[in-house]
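In the form predicted on its own, a lone chain appears below as structure tokens.
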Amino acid sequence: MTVKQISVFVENRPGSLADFTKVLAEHNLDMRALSLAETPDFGILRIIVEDSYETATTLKDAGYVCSITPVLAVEIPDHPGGLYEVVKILGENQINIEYTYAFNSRKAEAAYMVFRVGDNEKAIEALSKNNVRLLSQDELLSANA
């Protein structure tokens, strides 16, 4: 069970994030999660949205270079050690975490994180066997997530 993440290359300059979010606002595209990593010349903006195809098409029409990547959206118990419980499972199963970022939840007892791992299927199997809840694209976007 994966969700679709859009990775967008943005120029590392003042106002580039404003320009990007303006495109989303003008097209009524709402983000559910966002991560930004930078180098001296450019950034990689990663977002989760309701309709990844529509958003990617809109961004490409606006001149952005982007791609869609399957990632895991994982419910993390919201208590000290909750993240450790999940990453320990991945490590014990020899699953490399390439990157991760958190996003907002509407549930007080849970936190949510996106994981890009080396092997989605292996990670899904390991996490599911250990009763870690993975969110589907629909769940991620619903009011209950």
The other form holds:
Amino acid sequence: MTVKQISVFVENRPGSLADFTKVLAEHNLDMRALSLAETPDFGILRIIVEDSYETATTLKDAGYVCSITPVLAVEIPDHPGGLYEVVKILGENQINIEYTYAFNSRKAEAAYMVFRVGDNEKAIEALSKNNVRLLSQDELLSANA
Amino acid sequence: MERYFHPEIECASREQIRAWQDAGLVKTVAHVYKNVPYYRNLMDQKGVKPEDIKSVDDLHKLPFISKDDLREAYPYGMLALPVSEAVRIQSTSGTTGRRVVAFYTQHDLDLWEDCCARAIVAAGGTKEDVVHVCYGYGLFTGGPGLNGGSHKLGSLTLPMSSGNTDRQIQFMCDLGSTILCCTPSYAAFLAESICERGLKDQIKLKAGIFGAEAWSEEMRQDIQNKLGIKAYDIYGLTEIAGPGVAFECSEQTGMHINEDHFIAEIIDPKTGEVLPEGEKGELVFTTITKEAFPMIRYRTRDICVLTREKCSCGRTHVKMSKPMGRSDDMLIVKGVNVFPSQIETVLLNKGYPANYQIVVSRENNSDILDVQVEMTPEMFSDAVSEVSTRERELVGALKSMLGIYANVKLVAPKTITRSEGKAVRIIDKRNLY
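Show the other one: the form predicted together with its partner chain, since we just had the form predicted on its own.
In what comes next, the whole complex appears, and the chain from above leads the way.
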């Protein structure tokens, strides 16, 4: 139960994100989630889109280096302490979080986060056992729509 | 009054210098033809025999040699005597795995150190001086050369080697260093550090001998003003001897080449044709007194001008201008020779494509080497830590190949400037020449 994230190499300079989003706009590609990690030289953009394959192909054609990574999309109980309940499970099971980011939903009662962890299988098992809801690619897209 | 280490040699008549050169050339050509098969082959290919060389006028008949020959003959192929006769090696920074190794007999070391002693005296040095040498020691010729020259002169010599600026300044103050020998960029850095710490009145420096990299007249003025000294240029290369092949006198308008040991020519780098005096071209050296590692018509790749106009210092040896550029793609960064091919080798070894650009700049008189590498799918990862680790590995590999630190900057694919389809490999922003 993972979702496909596209990671894209972008330079850390003015206009870099504008160039990137222009490509998406021109190809009518919609993003569901986005996060950007930066270093002094470069950034790594992480996006979740409806059609991963089409988007990745379009980006490659536009000269971008990108890769597809399976990540976990987790429904977070939308109340104080909700995130703590989820990450506590990962910590107790010795599962390292490489990075995480939240994304918006139009479903008012739910919050969602993406987790990139050291061991997907182990994380899925631990979270499911504790009744944390993981979203599939389809669910994520419809939950968001 | 101008002082000389070897007045009878440094101020000899042109006729006398010419007589030394004629005799030295004939002897050296016979020596290499007999003892170095590599030279014998080159001369045979060109159809020239030792007996064809009767004076400097015949020099042009001899074949050139280059760094490529030295690499091909590595390590012992150019050695003109049995190994048992050599007492020292020095070496230049490596290129694509193979370094250039030069050999010295005791006689060779003596003549090299004499050249350095002449440079120190020309900078106003006497045995009363305290000579502070912060060129690197070891395989690099900078430290050993000036160290030896200072010994010849009988000056107190501080073998500081490079780095540890605090200790450099401490010793300079405590021991009263009077002559500083280092790269010009390090001199500028030291000057700034001394001024920042308000120690200018604690130092006794009167002169500096700065070489191993290109520096501008503006940089000279800056160092002279900040340290209150006279700054002299010195030139040399390991293949020929090391620093001291040529040195500046009080006139500070070019460097006298030690013509009793080295014959200088200027050639057209494209055709190899010898150019008349005063024309700009590639500097070529022939050694005429060295025993272990004689060089016949060695192409330095340095572009400069020679002049035999009378010098106010009284020295009669020919003067070379500061190098005005290179006829190959070698860069000198922080005094170290850097070839783009070395960087290419590291990239390929590490599995990167040879898509790179070298950007050299200078900040606060210190060289900065940036290597821009285009990102590829193989190098890329969604995790910053992984990309950064790969970047660090590349920095480490470049450091061990080049001997100096290079910043690696990952850039987007196909962003490295291409002119007429060919990548522009080097951008030197220093305006050195």
